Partner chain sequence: MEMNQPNQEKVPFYRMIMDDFMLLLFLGVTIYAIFYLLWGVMELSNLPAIPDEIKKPLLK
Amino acid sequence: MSNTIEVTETHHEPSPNKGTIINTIFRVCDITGFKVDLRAEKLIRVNAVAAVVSLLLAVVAAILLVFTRYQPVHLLPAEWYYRLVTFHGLNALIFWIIFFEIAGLYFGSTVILNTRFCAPKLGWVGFILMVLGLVMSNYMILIGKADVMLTSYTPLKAHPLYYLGVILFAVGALIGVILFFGNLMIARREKTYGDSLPLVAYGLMTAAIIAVITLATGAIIYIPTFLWSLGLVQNIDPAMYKLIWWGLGHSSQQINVAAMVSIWYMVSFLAVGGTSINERISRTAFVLYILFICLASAHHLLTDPGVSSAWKVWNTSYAMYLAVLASMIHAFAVPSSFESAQRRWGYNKGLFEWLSKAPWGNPAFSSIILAVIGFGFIGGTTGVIFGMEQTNIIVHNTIAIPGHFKGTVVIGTTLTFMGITYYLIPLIFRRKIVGMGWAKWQPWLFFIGIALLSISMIVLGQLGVPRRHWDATFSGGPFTYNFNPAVDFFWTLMMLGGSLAFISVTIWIGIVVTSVFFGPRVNGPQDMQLKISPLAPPAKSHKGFEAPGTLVLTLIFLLVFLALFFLNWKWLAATWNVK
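For the sequence just given: structure alone, the form predicted together with the partner chain:
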């Protein structure tokens, strides 16, 4: 810690009745110049560690699932398949992602805003509740008392402690979100930032607002279900359950999107000194998320008979497209901020020199670029198509659905979170990254693995293979179905992709754990392995458009999207042949 300056500041709280004095210990980061509240730093660390543990649990289950669905191996017995589908979904989608997001919210509301943490003790209460919830739910799943899968659709019933675990976790997370807003208020009152929140913090604020919507909906559905499992409530209507549960299930994914996009902007800033070429539009896009993205929850009920077409179409088309528009704005704004900065650094030749001369040796940078590509081309295209009432019917309840969200929450959010961790290790854990050589190609391996996994799941689904199904050959069943012979090829591809992704996550966890616990300490800028770029210089001359390369890439994306869109309608037409 030789170069770390420790500062003790005394804050006189403007509280009239008490006039308490709070001693806050900051360190001033010798690499970034940020003031870091040491109490926030500890909380960021423990939440990040819990996230990594959850991811490990999730992928161990995942690889067993892959080799169960891969029929030549067909590893697990039926009940363990469903148990681990539950376990995988919960640990990956809820525990890994939300622990990491809480770490991100604390980082964004203290370090980035140069401010102190409002109530660290409460932060610990939240953390302990979340850990307790994780242990409780996971234990109930593993002893076979909660084979209900992530969605726990009624009338499937789990042991009350399973629901209680989820509720405790959610309460802990809610405390984290409230503390985030508390930190924002302190920062605003103490004027630690300029006129408006920095864009990254603004995006995290968007995530936090959506988290409030999500957690409130979660309370509405999990508390009655918990009481029902205790026998205190007679009946939970399955249609009503599904409606409200997806208000939680879908909205929670939009926390991820907002957090992920914020990190994209942050890495552009850290790696090449890039800023959004139009901040106001980027902010507007975040506001569109807040206003409209949660309505799209309705795409999970597109085949449900109880709700009307008017409700479905309003919520999944008109309203959702405003949120899709927001994603397209970000998907343009992030690469163009890289491009614009790179051009200003002098990589100005042709359409793509900015890309070929990009800092590819920086694993955070490559993670983010790959995440943008994967999220757009795989998750984004299929999201819009599967979220439309007509074309949804082709893939409903098939393995194409998990294929789609492997393209959003895994190749997008998870890869982004893994990428930013390469910055957190030196800046927050103050350790050098051990195994930089491995770190450089880990994101690529993950990208290739998940892309293969995701695309083959999507194709399998289009060919009619169901999701959450232990034995899609229906052997011994009262009926059989002859799949298109192409499925064998895609099953193999899926198994390969899943294995590559598993290996990549193992490498990442290996790097993170060795660095954080055994890595050499970072004593100053000289130990920083990843570049922190100064702000890109202003443009020398203004001629033409700032980011032509990004524009070309966007056009390619739109063409791919149109082709897929057309194909799906074609398939739909072929499904019901009208003569």
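Okay, that one was the form predicted together with the partner chain. Can I see the form predicted alone too?
For this one, just the chain is written down, with no partner chains and no other molecules.
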């Protein structure tokens, strides 16, 4: 690569014989100063490309589903609607996100830590298994052999190759996670970082720990289900299946949360030289994720007889709030890191000059800010409200629940991952971003589109529109139901939001593909379109709060949350006719 320094370092490692000499080739990045293991760089690239392909498959299915649920068009027949629900769920919630996270884990455990990759050949084995699993599962879905939805609840049965594909993908991902820990061990042994892991790597370690728990749970349930589909196991108890599967299904989204928040901290550092104003508290919040965030899967089991009422109440109330506390800490820590840095750069006028003078022309920065807003105000508020037993019993099988997903996994995780690519393309692929003008607008279009889609689905769910039904009008059925006339307006708003989001994703994929394969080469710091900020200068002595603007914004969020919480209980009382 041009204008980079290639160095060869020799590591002596013990062996059963005399001692082997391993030559590891690095390049020293002339932009960041980091040593980049070229073998790790290739694995980061291929996993990132596979992630983009998975997202493309997911969004093509998504726009078809939007125009099927939109009753005036009602595009697909019932058979293909359920088929594409399965296809969209697997590619959007599993393949796209985990491929990207594996790329992130490799980046965080080698590049950020200036260390070598522990076992690159095993990394390629993991990648091949993941690609093979993606192809097998998607093929079986599209030929009609796996119309079982993402959850694939028994006694619904798919073709054995569908389950095998999921297992192979999970094994490949687990290999990637294990290699991440191997890289951390090398970095620690060779003392490539200070006394403690950088906060970004610490957050990614949290995601990796949750991933081990999640993937192990998936193996526990998918392996016997695979044997059942082959006829080697006579029966899979549906209640047992559902209980264990949600240890995979919901917990996998908590990997996303930890990875997403880690990237928020990283972009704060890259864009304005910001760091957490209390790193110890931020690390504690990540630990709370490991201990408590997986418990949120309890709300999928509220009508199941396999677990006690006490367990259901505890996990959908008190235990859940400990995970919410972690997200609240990050929700304050990330914006305050931006504000503190901006104030140290001199933007001190009033409460919000630091925000008005922020680098809004940087699409990575705007993506992160919009992701924080969407994740908090849409995904976070509805997550707490819908996660409670009383409300979840009512809304769980309405379209409000996937509306909540759009606020968390799509505005939060997907927009965050989109944003960080604007740094990764020049740093890892060594290409300039083609279409920077489009890139500056893309996060805003995506945010507006998904926000309209998400809010519309949440309102439709509150008005009783079902979650999984192909035809919300129940035409031709023995019973009919007349929805509130407002439903028609929100169906249209949902369609418009989904269309805008689809256009935005198409723009992003076009920018990424064009840049990676055809973009001009990055020959040095002068070619960086998004400047990497130096660390903000030390804070001067001051009185009062270090981040008063963030404190005000946090109070606004809490007021909005309290208002929604009150309206929710008012709606609940009206629904149950409590007088």
